[in-house]
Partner chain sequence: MNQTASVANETVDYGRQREPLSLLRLVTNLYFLYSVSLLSFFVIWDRVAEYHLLGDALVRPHLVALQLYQLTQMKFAGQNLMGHIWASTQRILVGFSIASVIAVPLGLFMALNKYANAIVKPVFDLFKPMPPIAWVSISILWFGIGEASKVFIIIIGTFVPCLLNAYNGVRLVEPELYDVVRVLGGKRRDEIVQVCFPASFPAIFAGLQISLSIAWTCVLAAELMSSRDGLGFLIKRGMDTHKPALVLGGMVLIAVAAWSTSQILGLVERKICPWKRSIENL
Amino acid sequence: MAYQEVKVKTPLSMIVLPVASICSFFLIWEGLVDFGFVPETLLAAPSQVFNTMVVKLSDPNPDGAVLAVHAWTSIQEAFLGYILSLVIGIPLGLAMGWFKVVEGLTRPVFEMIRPIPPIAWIPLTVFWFGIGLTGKVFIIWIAGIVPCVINSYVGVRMTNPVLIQMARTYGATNWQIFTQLCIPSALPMVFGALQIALAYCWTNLVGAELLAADTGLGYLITMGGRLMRPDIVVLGMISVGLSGAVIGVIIDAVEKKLLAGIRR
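Can you show the structure of this one chain in the form predicted alone?
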């Protein structure tokens, strides 16, 4: 029977309530600053942040680059680190989940390195790669590879043992079971890793750009703090959040398309 996707209409309340919530949040935020409950030196009002954003679209001052340049630099760094974490972490996790030799060789080292915060690697990264793009990508890669390995490993281990035994009964080889049964079974967990790894990469983006960067959203936030400009700090934070959200929506759409194709 062919898989047929059933479209469910979204209730109006599910659209109105989020919009009302966001509007209320910004109105309360604006009121707290405008009426002096929170000093402007500690937090910029949304209107001020918006004005700063409009200015930063064309004015490189006071941090040396326009907003688009900062965003593009961060996207490049995060994208390279993210892709590397997927390319290395997912196959490694899948192999660890099925092949005992791979698990025995790699899991002890992985479990030893996994608890170390990515930011703790910064001093060694400077020694190894300097302060250029490679060092920043390495920090982001370290952050993203952990959920990729864990989710892929768990996804393979959760494969139904009855199906594995049935495949063995019909003469399937170990490799055939791995590629045709375990990997498809692990795909929901793998796609979950894509979202988690993206969050980890963006979370550590600011730390990666502490490596003597001269552009990037993390650098923009850092410079806003140094210049005592809360509006620039908040603008950088919002830019990081919006960029990550857009990429997350794209990944979610790709996940739904691929999983729908597999179900067919």
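Remember, predicted model here, so these are calculated numbers, not experimental data. Residue numbers count along the first chain shown, from 1. Take the two forms, superpose them, and find the largest set of C-alpha atoms that agree within 1.5 Å; that set is the rigid core. First, how it differs from the form predicted together with the partner chain.
Superposition on the rigid core between these two forms places the CA atom of residue 233 less than 2 Å from its counterpart.
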Second form
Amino acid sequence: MAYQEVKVKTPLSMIVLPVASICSFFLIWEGLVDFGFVPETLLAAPSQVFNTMVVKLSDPNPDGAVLAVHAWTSIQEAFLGYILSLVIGIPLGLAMGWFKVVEGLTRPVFEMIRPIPPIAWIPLTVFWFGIGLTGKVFIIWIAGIVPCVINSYVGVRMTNPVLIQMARTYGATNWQIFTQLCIPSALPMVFGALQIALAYCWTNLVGAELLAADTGLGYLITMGGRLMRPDIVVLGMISVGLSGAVIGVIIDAVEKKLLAGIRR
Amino acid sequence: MNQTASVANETVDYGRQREPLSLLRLVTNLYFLYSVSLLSFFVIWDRVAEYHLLGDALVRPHLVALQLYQLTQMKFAGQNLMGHIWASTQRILVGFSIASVIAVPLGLFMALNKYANAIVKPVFDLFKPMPPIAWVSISILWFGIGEASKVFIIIIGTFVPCLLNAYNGVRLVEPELYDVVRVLGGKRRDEIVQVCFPASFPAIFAGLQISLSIAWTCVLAAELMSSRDGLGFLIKRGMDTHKPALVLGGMVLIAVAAWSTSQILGLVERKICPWKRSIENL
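So that was the form predicted alone. Now I'd like the form predicted together with the partner chain, please.
The complete assembly is shown below, putting the previous chain first.
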């Protein structure tokens, strides 16, 4: 071997400090509530939240469904909206990046809709679709499509112009350049969009459920707030955060697998 | 007319080659396409509303404009239109300034000091995946339905991207730049002040832009849940009294307000850090 592997030893303090930080965070949280610095009507201790979680696994009271049902409803809505936004947003963005006609026809409308926060659509979707699945999927779709379109568009636009000229020189048609050069070179940007879109979808899912829903994690949070049960609110927040993080990790793994051969 | 110049041994042609005017060229003209797109958007909207294809829940565009005009003339829930716009903008400004003033220096400090990083990062990572809107309920529990709870949500929402971008901005500075300063005899202080801060400014501003759009989402969510003024209140009132014109008017106003604040931030950015390399983006 021409080189020796150098092992960099992590100093002990760099291992201890993060662990200590997390532990003290939970201890302070627990202590604040247990010793009465913060009244129990405002914040629930971690142990209390854990108890509530165990109870909520099997008990539909007081908000009408067990935790698994809430989570399943949310994941279903988020997933449908997310997939729809990918299926429509990515091809649209790619086409906008390469074909001038598509760009000219779609961009003004897209630019008009883009600055509206997706939550602002909630009243209209309630008018149009009621408070069922469709309305929420629509809002999540609106939320997810924006980063998909932008990233695919920028990805195509950032294709190395030298390569495009070379392909032209070798007599490639417009369509061939688009499919065989621009799309592969835009892929890393497109995959970046997957993560961003997921985060957007997840945020707006909670927003959609806060206002118009009868099950789902966002609904759990709202009901907890209305019933003055901070343990349920915190439980809902933790479930939302946790499931979002898990899905993010899964997408990251898929991305690594698919993009293994492409230099980032 | 051909204007040519020689740049780095290459002859560059600055002259425009005029193609003959043809129908195809006119149809594929970008501005022509833009106007076709906008026009057809409004016409389709108008027709859909006119023939009640979506029930009575969509109104014709000119009725939305009329509604907005009426709001400027009379008071609605104690405020005229400017009052509502200002109520929302004020919340954004307060929350956004507080969050960025705390989060950006904290992010810079975390990137420069590994002990601060080791302490703050794990706790921060716990909060990161939680959508800011999930905090709405608990902030109402804590702060009631007044201004404080709305500002709190905006701070929560804008804190994360501000801090993350400042942090990543410093960490992604090209190491060669540090080497240059060291070769020229700079100390650690020079490295930070002369290299780190200027090089991380574009990333920080990108974070501020993201924060701003999240701030609008947050203020809207907070106002939809509980408020007596603001743009979210207009939309909510339109929803409760089933007035689509009011809802659509609120959406238009939010879009305009969000767009103009981000334009202003962009202007400030160009003023403060003109060295930002701009990629062609939307």
